[in-house]
Amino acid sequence: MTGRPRATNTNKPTGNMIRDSALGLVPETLGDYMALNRKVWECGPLTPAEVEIARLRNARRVNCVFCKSVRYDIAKADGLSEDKVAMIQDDFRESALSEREKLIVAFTDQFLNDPSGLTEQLKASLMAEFTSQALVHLSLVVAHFSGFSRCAVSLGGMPDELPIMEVSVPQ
């Protein structure tokens, strides 16, 4: 897919996939990133399954092979199944996702495509379903995951596909 990596961590492996990735080349920022990542998962009004829906939709749109193959254990424990993950496709509006989940996918798409272009209908639906705090959290979730998945894609070296793997929120 992306050919040879443009940045490779040649340090001794730690067993932590984030620290062992190219991100580990900047340890001065990695700890803060990992702390922010944990807060995004654990400290907002969205549930872990809702965060994962937005993260996976972003991964699909950005085409981050790694991000598409990862499933966070915290989201699975919150009830996110592979059947539900399979519904986070372009035809999500006709899927069995709940209306709230469909709005998360629609908002993620809009945020990634044209964040200022929300239709009046989408705005009204979002405001009817989510608190202001939840909408801010959703915005931060999408911005966070979009930034880091785009970083991974731009650094290159990803295979064409990976198996589905379960991971924990990095410490």
Contents of the next structure:
Amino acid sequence: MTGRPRATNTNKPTGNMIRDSALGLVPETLGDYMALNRKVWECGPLTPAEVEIARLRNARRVNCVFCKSVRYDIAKADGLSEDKVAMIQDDFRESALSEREKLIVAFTDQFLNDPSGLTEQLKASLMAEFTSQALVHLSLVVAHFSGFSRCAVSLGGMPDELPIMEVSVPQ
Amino acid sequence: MGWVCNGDDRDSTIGELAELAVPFAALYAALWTQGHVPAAVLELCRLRLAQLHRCAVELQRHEIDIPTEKSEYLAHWDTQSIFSPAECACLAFTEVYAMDTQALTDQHAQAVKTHFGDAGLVLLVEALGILDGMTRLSLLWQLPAKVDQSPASGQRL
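Now that you have shown the form predicted alone, what about the form predicted in complex with the partner chain?
Complete assembly follows, chain above in first position.
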């Protein structure tokens, strides 16, 4: 990981964390990117707390320091506590997460580790727990945040550690 | 069809959730019309990702015309003079991105920026995030490859 940013947005800061990031250098995609980001949080059958569980699992696996440090206020308001966040670790299966929450973490891991190796057992469990729409929502959540985390890692400027920061969904 | 829903391809699967399908389609379309990295270079990167993930469905997908010779030799881009220095810089970046994003170096990034600037580098990593994500979902959703369709421009796994 590099401590030096590999691309810098020198535009005047707007206070919007996505617009002020390096993504702001590409206005042709910025609006669509932000619109999709909002919809991922605000639409779809998964609750904000469930979206946050998938996002944080991805952040930890991709090791994006920025993404790991962020907590979305909408998920906190939905009941996601730091005690629960602490359970989103490699031993999550032995944790007090609900079976549904464990499946969200397992799906995220499958996407990141071995997308072509889905077992019949995990597939059956996912189909039993989630509707088709919820599975599509979960899929797009994981793909979206995986891309965002990898984008941040690829562009460098990542500190070794950051304090937890509560943020709102950028509008 | 895949197991997630009745859809048998990416669009019909994502279309299960219209509220997200519309903004996703807009973002995906914007990748191919922006002015920072040529769409043909992105298509080479997309197909290289599909090769590395061994994803037949994504190899069958066709977004942008590229010369048949380039698609045939894409897996060996680093030894073929038909690929431009700019294409090689982006393909080298793509390969490391796919295997271990944290292994990308300042040199990988600088090579891309030499040809496309800071904004080009940002666009490339943004695009790779979307293209890599969609390739992973095609595999995870177990979308079937079409039996009567060859891989795009002669691509092989």
